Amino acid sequence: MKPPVTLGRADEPLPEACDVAIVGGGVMGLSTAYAVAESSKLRVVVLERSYLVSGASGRNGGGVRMQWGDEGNVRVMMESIEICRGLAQELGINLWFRQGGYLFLARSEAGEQRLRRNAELHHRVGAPTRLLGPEEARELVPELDVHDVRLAAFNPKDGVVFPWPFVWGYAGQAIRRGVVVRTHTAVEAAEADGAGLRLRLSTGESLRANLVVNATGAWCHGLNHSLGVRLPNRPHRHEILSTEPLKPFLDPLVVDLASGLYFSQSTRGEIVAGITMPDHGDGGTDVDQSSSLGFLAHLGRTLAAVMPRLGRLKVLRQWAGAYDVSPDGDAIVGPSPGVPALLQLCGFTGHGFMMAPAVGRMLARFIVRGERHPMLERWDPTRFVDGRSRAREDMIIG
């Protein structure tokens, strides 16, 4: 039997220097570190300002799909899909990963021509998405009010884990593999050292690294900024919801296109609901997790109008995370312009927590054997700087 493993500690010993420093203690940061760990001799240290799972990464739904717009997005989460049904054995740790696939309901033309796209896409990638009309659609899930719905879209594959033991499950396996990871310590401010960047920390300590990798999400800008990187990501509120549980009766999540309302039902029976709310316009890079009484009217309203059973609930618990959102819903990943020592992380636009099986290994392999991943190539924070930054994806959900 493996001994306890301690998930990160505020008084955790740091050596003076390191390979990789990862700011960031969220599912991304972790899983990178855990990837570089697992291929590597590499020295590591990860950094949280908080407690682990404190950020977007303990806040969002668990949700993971194929189902994209793109070809590069849906290969991606084809890939992290993969990872995630072999992870709780991997991890050592139960994920509560339940695979009872998306149902995308469409009430438009311009929502059907969107799911008939996207079949098409995934037919020919290998994504097992499959078309339904309303009463197939009501078959899957008998409660569903489909009298304007005019096609659906089902992947079987994809699914739902609970997001905590997804983060911790990461951070047993790094520390094992020999990664440091320091809790309730922020890094205050980074300058250059040589090759390599000196983190000046909420401590008093500084660290050196060889690489450091900005794995803080919506939290960047701050990093960023104390070495002159500027980007053009900025963090938006997205608020959710879970209700008193019902017994178990919905297998798939259901994702409503014309409202952007999503549900799902958790294992012990709770309803978690999100849904899209009007954007109020570009608040900075502070970042915004306070709660609304809008936003528990409207989805009220939206989700009694899809399924009027869930319109008597009771709402046990509200919160909101941070959507770190790029201006061309693609993710900043790689190195930064004019810093190549500080990789960016960051830029996922809310979908970073199902990503991140992926694009942790990804990134390991960057950093490890300098190997270019064709979607690191894309991520390139650079394009902002030279132009070849363009919208591609039209599935982002919430």
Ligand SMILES: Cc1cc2nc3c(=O)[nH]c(=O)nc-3n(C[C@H](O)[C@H](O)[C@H](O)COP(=O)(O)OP(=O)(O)OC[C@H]3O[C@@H](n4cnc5c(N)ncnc54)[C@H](O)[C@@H]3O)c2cc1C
Contents of the next structure:
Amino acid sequence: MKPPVTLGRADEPLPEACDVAIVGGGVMGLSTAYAVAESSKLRVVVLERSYLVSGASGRNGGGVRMQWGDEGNVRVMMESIEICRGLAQELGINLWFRQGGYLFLARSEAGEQRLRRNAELHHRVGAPTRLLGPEEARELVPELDVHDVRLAAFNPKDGVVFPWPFVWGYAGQAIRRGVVVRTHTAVEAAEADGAGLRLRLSTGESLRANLVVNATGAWCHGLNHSLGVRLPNRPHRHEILSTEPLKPFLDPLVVDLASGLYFSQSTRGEIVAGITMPDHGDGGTDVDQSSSLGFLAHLGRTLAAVMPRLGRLKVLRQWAGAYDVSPDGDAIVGPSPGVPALLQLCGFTGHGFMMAPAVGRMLARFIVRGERHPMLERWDPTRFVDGRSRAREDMIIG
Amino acid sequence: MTQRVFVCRCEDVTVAEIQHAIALGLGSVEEIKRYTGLGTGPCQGKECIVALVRLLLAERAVTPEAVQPFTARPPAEPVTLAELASVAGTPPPEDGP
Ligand SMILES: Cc1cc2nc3c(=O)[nH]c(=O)nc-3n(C[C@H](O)[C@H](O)[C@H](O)COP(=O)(O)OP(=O)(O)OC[C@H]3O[C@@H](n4cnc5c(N)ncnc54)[C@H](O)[C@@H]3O)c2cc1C
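Cool, the form predicted on its own is there; where's the form predicted in complex with this ligand?
Below is the entire complex, every chain and molecule, led by the chain shown above.
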């Protein structure tokens, strides 16, 4: 395939007006732009404050799984993984997608019950999850310490991707289909303009759009506040590290439910690992992307206990990113309360990357054809206003 | 010839790949790092970043005033997980998921 003309530029000319303006050049914004351009003639513009993979989409672990505790999430992820299987070819880029499975370890009775409940649900909806005893888990990952593991769950279709090419791939194909991608340009304010909205940009320009998609993740409050939209999602810092590369030896991504530790081996050979940490945020809307020594120490201790041999492995780098979390754990997608021309595409917590292929299509079908996927009912941003919000998912890691 | 000249030896990134990235409109060190993987291997960019900046300047992708290195990530030197595990004073997580 011949390369696209560009991958977005700071000096890309903007039209006066467009049908859909997408604010935020992360995986959510770009997968949506691609899907809209793929299925319609709508004029789409993506505006990114910095460069394209600068947000959470350039900082995540690339874990992709259908092992969820809630049926809706399992189904979304079955669709996303199906899309991922053909996506490298569709986008013409190597995504380093490797289906080595996810292996969950339960060490408490409550954890064991969760895995049993999940396995029944997965069986019912057709996801190939298997329950394993501790010794079977050790056959999959020979160096694991399983002495107090009560039960494990394994799904061979789960896996990992390398996030960077994924995002570039969506950007390149969106641009090839006519999407204008303008980088290094922030949306500073927005106001009503007829039935649409007018965006004020950091460059002094303005852009009118019939529909605006807020795909700014942890930073979503800036745009929302300027239109008087108040939503309860809040930014959360999540840290991660990667080690020196080794020859392939670890097939699945391992999650230890008791500690919230997860680790996998990327196709490039490095071990990528993260763990649940206490939230340092003050409940406000400031975004923190700093790294901490406390994270390294806590992760080092936990990983060296779960798989003692990895203690000898050297950490090469650590970093942090930010995503937004909603109070019921569900995403926030669709027309905003009081401002229907502003579509939210936020609240994806620590699993927005894996959901983006399916969610981009879902939102594009809503934009182009008005089609309402059942998850859009559930992710409706107005649910916090009229009290329909309900926590359903208990397998959120991050 | 440039097909075979490596800028980043850890991740095998060549001059030709960087020229391709520049042709796609990617002009900063951060963008090139995330497009090619340059600087993410064992030396963490210590060997290649100067060569990259020279190339960006030679190709007129950036001006000397505007050039910025990528964010240096801790640790400064590779450290084993076991050594890190011995660092005291880690906060325990509030609750497991
Ligand atoms: C360390 C870490 C590990 C993770 N691990 C996983 C994982 O294993 N699997 C998984 O599925 N998910 C994971 N996630 C979550 C995942 O990365 C996110 O859910 C996902 O990337 C969100 O994508 P996004 O496009 O919504 O947001 P982002 O990628 O954050 O994009 C938002 C963009 O908006 C831009 N922006 C902000 N304000 C403005 C403005 N005013 N004008 C213009 N642009 C603006 C930002 O610069 C940014 O580029 C992880 C996250 C982190 C931090």
